[in-house]
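Only one chain is shown below, in structure tokens, and it's the form predicted on its own.
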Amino acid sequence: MMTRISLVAAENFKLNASTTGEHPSSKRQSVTGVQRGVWNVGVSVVLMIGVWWLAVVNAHAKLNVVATTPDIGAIAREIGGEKIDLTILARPTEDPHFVDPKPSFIVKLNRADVLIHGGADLEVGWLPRLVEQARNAKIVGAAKGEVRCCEGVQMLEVPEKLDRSGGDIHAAGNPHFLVDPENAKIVAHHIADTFATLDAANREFYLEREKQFNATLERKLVEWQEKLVSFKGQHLVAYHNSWLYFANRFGLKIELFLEPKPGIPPSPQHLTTVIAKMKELNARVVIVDPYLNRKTADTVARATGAKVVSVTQFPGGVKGTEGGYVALMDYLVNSLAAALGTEK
């Protein structure tokens, strides 16, 4: 069968051959011809459909951004908008101080495009170790994906010589700036521009909604003073030194606190000083954070007929401080006007 199959194709090969006046390499050579035309063509086609594709992932490909905690996430998220995927690490009623250092956070780490930190060593007890696990180069010393929040912030309390007597200090000064909105603007822009670089055609969206979120805390700003303003120079009692910002923005005294040192727990001996001060001063309110323990506020409140007011550094800390930065500073400024307002 194979052999007569041959010599048919052998005698078609020939009249093909004496009807057309080529020789058989001839033909042979014009089809193969054809066929890399066609194969260049295809080839040029896949090209040039790869660069599209490439083109539409790329324009389409979301920054990935990892924030240390939600006060810090919730700027983010102004400035980003659609355009990231954004990951929290700490949650809003934790102690950003002791953050549990989870394995899934390497995880997250490893994968992020930024990294958006405080940068006073509020992290300090935890996120180092994690980052230097995750082996990401981009989020890393000098590079354009690690966002320093603290650059460019006045800090308070910065201490001129290091020493564990005085309690849970940090180099850098007070690490808790954010709760000025000031503050907020000066973060803001630092996570903006990083989002500009390495997204640069988002640039002008991010731009834009920094632009538009400063305009708002500006105009809010304004309406948070005058809430406050008739109770400046009034003196509140914190748990934990983590308000002085906040104090010096809205011309309030929080210079008592329910720590002895900052880090170390209360002692009976410490709270009896505390409430003769606060009767002293005329302090009628204490503010405490929601990983802090409550019934120590209480227990100083019930003695000095004070009001305890829960407060939070972070969005979602607090019923009613969901909605993102705005709506916590919103939180804290009409609590605390209220109660000052009730004061006896």
The other form holds:
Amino acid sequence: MMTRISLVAAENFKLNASTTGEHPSSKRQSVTGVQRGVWNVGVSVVLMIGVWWLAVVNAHAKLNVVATTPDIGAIAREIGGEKIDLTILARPTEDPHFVDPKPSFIVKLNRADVLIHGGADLEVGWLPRLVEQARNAKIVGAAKGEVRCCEGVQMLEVPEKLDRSGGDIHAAGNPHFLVDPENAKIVAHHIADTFATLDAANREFYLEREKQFNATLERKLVEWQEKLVSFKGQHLVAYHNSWLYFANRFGLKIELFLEPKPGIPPSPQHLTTVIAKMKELNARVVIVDPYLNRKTADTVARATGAKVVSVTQFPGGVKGTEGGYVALMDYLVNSLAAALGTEK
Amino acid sequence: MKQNFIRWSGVMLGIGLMTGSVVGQETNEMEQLRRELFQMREQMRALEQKLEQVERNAAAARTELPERARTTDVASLAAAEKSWSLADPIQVGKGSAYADIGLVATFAAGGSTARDIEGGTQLGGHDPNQRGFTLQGMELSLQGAVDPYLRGKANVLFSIDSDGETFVELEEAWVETVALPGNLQLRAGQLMTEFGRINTQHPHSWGFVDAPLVSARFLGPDGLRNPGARLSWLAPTPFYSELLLTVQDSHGENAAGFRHSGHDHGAAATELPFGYRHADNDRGVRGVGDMLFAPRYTVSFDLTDSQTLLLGASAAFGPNSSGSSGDTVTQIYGIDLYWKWKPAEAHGGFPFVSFQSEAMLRRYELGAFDWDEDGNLGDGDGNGFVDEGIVADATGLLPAVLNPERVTDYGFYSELLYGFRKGWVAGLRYDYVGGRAADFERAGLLVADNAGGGDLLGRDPRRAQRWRLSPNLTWYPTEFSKVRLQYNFDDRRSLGTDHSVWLQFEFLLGAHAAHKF
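For the form predicted in complex with its partner chain instead of the form predicted on its own, what are the coordinates?
Time for the whole complex; same chain goes first.
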């Protein structure tokens, strides 16, 4: 485009220059010719800037939101509805600790108005480099568009001392906090607050959606707690220590893990201890996320007569959870209640 | 606050009393003053009571705050203290330091049928360099935000060469802009040249024990890196597409194919320099044109939800110091490809399959060179024969006079990695390098033996064709340690075949930044 314009200008100039030589009297004309050329270029540039500006404005008509994991994404959708363009980086069945930092994510982060991430180091293995490469001032360095979900959440298992001999321990505490609906409320508030600030035109919309979401959660929380109340104090076994917040909220005990230490693969010796403890504590349900090794869970379940339940922390991670955060919690509560119930 | 108030009131009262005693003679006035004094005392008492009340209220408010709100406050404070910083993987000291400190130590043990391991079978500067044990490198890295506008990184590497000498390399030390307008990013300092893939990766993140032959031969044993600046532009395309330009000093052992006069560390001292002519004609820097320029363009596509492709094209241009003409240049071109498949249910990053390949072409201008440097026809000791070690022409009677010429070399490597279960990766790599025979190689030059004869030189071993096949197996107990066993089958056209087996082990302490895709 630019080259074409400059060519036109050059042609004008050449044409006029050649006429200048032949007819001295046409000097004034030639100047006008050059001026016209310059004017052409000027108008074209202005038009181009105008078109570009329009494109930019149109592109930003909706808030461009990037969420790192599908649980955060689901809450962003609850608040933002159709007023936002939402991109979720991690897939629901994927291990959120090990997401490939695909270059396409750089592009998404580069164009984001808002980045919503856990903030508790869950994404530490892949997000920081992406954000560095994205060069987007809107989402770095405590900018308004950076939402750290963990802010205000009471983090559990914050290590006194960082020591990797304890396995994969996160400095900020256990980062799997969103399966507690009370924490979902906090996250929803952060998100609504950010959306309302950055997209003031739809402020009321976001705040209203937050209110609705909170109301739903409050209503559902009573229902969920009722469903699980009879199993209070019962022991469940998880593959990875990511169910602490859920257990605390619903009075369950999820303290036995197939992994000897977070992120360390199960060893036969460890599984033997787990099996013995399961019998001792009468733990009859083993929960496994889609990205974890189901075979190990099946082996343990066979040895103890326990039941394996597929769980997920991400909407879409297991069939029936695609509907969003509430659908996910519904699934978790119902499937666990069913599993615990039949074992009774 | 309260004390100040009382003190002030006292002073004021004192002044009031003094004035009163001096001026007030009449009882009425005294009476009035007394009343005023009384009123003031009352006011003071009231104020004191109010203050106390306020303080009590504040204390009560502190204790009465709901548990939830307080813990939230504490948690968010703690979170702010350990706020997620840019180059921040796992923090050391939980936010108490302004930089993340990390250490990676890589060792190798093994052996080879080859005797010329360092600089012979193993071309990389951090490859295993001898039979027995090698410290391939101990890399110390510091990184963090400099201020709200810049972030910085420094990487210092220690290693021990086959002579047992410890040397220190400044691999990286740069600052980078956080968010320049126009999708630009500027990095300045000591930096790795943005050329292909392997050159910008630290050895510990490679899939193999050693450097690919093509990069070690063309970009140098330690790769291309030097002080300079790098500008990158993220193009506004719907897919990832980035244009980069690195401008650097073209001098030294980290710009081996450019203005580099000496031998690389570890290379045999008796070996003849590249092109069988001295590379001591460092013309210095006369202008911008004597810098090293390296443009790169890279694009990436997500082929499916679980497959990603990354393509790149790079080039590096700069002066070299070959011969004596002083106007010779080196051009290196490269294309690279990386493909990775990882299913949506991968556990801890496994299973996966990745394929990486880089091909390079180098055009190197050799300058004219006359081996009769002292004007005595190479016969320094006057015995009538060309002295030992001097390159003589085909007759062996006169020092060689080498013409300027441009030589072309090419090569590639391809590697396939298969992470078949959590923590386990099997790999296979194929290396090939070669080049078109040059005039100086076909001229029948001899390296004189001071007796009228000498050894026929033929192909320069740094240009000769060779290939290598390397299967390996790596076990990562966690992301912070690894053990790798690799076998290399080497076929060097002029020197025959060799077998090498290396066991590599590595550990990582402290912080470690996430790797690029």
